[in-house]
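One chain comes next, on its own, written out as structure tokens in the form predicted alone.
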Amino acid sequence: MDYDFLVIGAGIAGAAAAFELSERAPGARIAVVEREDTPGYHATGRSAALFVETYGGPLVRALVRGSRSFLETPPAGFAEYPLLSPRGVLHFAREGQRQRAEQLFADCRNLTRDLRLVEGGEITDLQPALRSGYAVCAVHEPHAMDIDVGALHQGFLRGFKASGGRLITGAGVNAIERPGERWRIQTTAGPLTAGAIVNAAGAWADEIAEAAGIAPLGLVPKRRTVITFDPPGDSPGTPPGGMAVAGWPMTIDVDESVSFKPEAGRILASPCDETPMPPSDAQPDEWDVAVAVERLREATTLTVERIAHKWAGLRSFLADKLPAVGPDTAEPTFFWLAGQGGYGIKTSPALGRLAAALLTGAEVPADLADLGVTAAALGPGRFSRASSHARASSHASASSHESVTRT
């Protein structure tokens, strides 16, 4: 089969990249290739995200603004269900840490709307898992919202396949070569050729341009681990089964060491751990589920007495932890959606958009322009990379690699 775009990977990136696309070029034949049986199943499947204003830095905040009206109000028919649903979240400082509570403060408050620096009795007010004395401050975000990760990445899938797009799943890339004018992907359901390449295959970019003879960027993934348990069920004042827990904010240390939410009528809670690893089926490790454990006991009045679920997942980050968003300076018919960190669910509206602006020669759309996204901020030619790995000319290129692991 032939397309115009073959986008690889049917994570929220390229689920959001390809909805956009067929949205903007309304006609043009556009396939999703994806390894896994399910689309999702890596990082995507294993996000409990969070529609966050203060979390990373002033890029991704704009592109994090830049999701918001369409997180708040989808298309008719997007999704069943409201995407975004209340949370908030607090962010605290233990002694030492104070500095950094207040630069956050001072970098987002104009950001969104009321945003406060909390101290004392407020802070376990807020959270009243928090040992008492142990935060000496806290920012608090009121509107941060949970979202709805699969109803996200299933509308995106749902409106492009609605459109004429076409979701080949099962599909692992073995090979790619570009001996003409056509791209010709080689994959385990059968061979493709496309006009360009979409490289939106999450902790298996670089493999996947390595593949096509195209430098890679330099992707580190990253293990995230995640347990879930249920809360205490002795508290004074409490229901039946456990903690009223349900409306407490999601709550982090200012350093990233440890995090926990209310998720399912259960507590949601990660050390935070960023672990370099090779692309994989990430799976949890016990020292850090131990971390995990260890560090909320540290922090909180809550006792993991059973661990009812534990996951990993990959986030992938690039050297300035910002995605790669843009046309290879080498080959401009390989495209780059690669690099979104752990931005990449609350982005994946705006990035979807600026992906499919950028594809079809258009410019960054006006309302992202506006806070401050630029092409050339996000392209892939912000890094240097070596020449050796660079293609042969823009028409002859055959890959040396046999398979690509994952995408």
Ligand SMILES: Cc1cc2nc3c(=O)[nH]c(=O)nc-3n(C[C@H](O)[C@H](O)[C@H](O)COP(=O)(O)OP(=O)(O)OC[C@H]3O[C@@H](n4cnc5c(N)ncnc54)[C@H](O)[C@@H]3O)c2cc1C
Contents of the next structure:
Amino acid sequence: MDYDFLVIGAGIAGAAAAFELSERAPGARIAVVEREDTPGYHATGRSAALFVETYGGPLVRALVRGSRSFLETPPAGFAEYPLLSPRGVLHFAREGQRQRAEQLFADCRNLTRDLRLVEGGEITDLQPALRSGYAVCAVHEPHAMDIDVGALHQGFLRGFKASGGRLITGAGVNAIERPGERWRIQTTAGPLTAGAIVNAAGAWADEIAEAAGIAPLGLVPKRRTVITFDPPGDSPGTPPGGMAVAGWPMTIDVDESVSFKPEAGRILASPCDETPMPPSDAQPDEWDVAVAVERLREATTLTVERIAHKWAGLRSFLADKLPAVGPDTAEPTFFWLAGQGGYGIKTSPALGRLAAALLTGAEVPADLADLGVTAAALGPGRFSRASSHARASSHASASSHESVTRT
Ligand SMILES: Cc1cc2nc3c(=O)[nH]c(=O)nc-3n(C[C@H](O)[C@H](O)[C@H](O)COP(=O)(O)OP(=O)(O)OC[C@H]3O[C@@H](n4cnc5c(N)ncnc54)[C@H](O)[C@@H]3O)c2cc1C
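I have the form predicted alone already, so could you send the form predicted together with the ligand?
Below, the chain from earlier opens the complete complex, with every other chain and molecule after it.
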């Protein structure tokens, strides 16, 4: 089959771009190819599902703000229930971290409504599980939200298919070449041709580039571990003292060494690990699980009696912790949409719109431009490829069992 646009990867990034592209370019032949049978199997299905405006650098915050209205008011029929539900975030600081919390507050106080720097007993009023006196101050973002990631992801894919787009699962791309004007792509489900490739392959994005003969950007996938456990107490959802956990904010220290939040009657926690590793089906490491339990014990009155679930996912970062969105400088029909790090869910509506605009030759959408988003700031041209090549290649060879190859 021949397509105008072939999106590689059906995680949240590929799904959002395909959805927006099908809106912007009606009539264009668009396909998304996904190696797994289930889209969302990798980073997208393993996140903490949080929409927080104070987490990430200035451009990430701009992309989050540029995503809010879509998430609050998605198009008619996009999702059955609201995509966002109230959560709140509490960034807490110990004595030596006070300055970091004050800086975070100063940087973000005009970004989001009702942001407050809180002290003393107000911290434990907001998060009763924190040990009394453990935190000296905290930044409270009350309007941070939980995202229904499944509904958002499925909404993008459903909308894309309803516009005539084709989702091909169980189709791992294993070779890419461009002998003439069109790309030829070999997948485990058969060959395809396309005018343009959108590289939304998550942790594998550099490998896809190398397979296509494009210099990689130096993407580094970093593993993050998550555990869930029942709150201690007489009944599910009730910790010692009888406080319901459901209304707790996501609670995280300002240096990001431990985080926890309620999740469907349980508590979800992470040691906020960032272990660089080759792209793969990341699994939780027992050491990181033990670190999560120990850090929780130190900071809170919570005890982890039995771990209900544990998993790990890859957050893939470029050197400046910003995503790469735009045509490759050497080959404009190869479009990057990679490096979303720990922000790819909450920024997906804005990044999908930006990708679709640039893919169709339009300017950065006006609302995103007003927030300071420019094509140059996010474009792949900001990287020196020579310095990044060696690092990415070592990841590619380390994960050769799942690699794609250049023909
Ligand atoms: C523990 C954890 C917590 C997080 N918390 C948050 C949060 O609270 N908020 C937030 O916004 N973000 C969060 N993130 C980050 C977010 O999950 C990611 O940024 C986002 O999911 C990246 O989406 P993606 O589509 O780029 O990658 P993925 O979901 O990994 O999708 C890439 C897809 O490409 C496919 N693919 C790769 N190679 C090939 C190939 N050769 N052929 C075909 N298909 C291929 C893969 O199978 C995969 O499905 C978190 C991440 C983790 C791990």
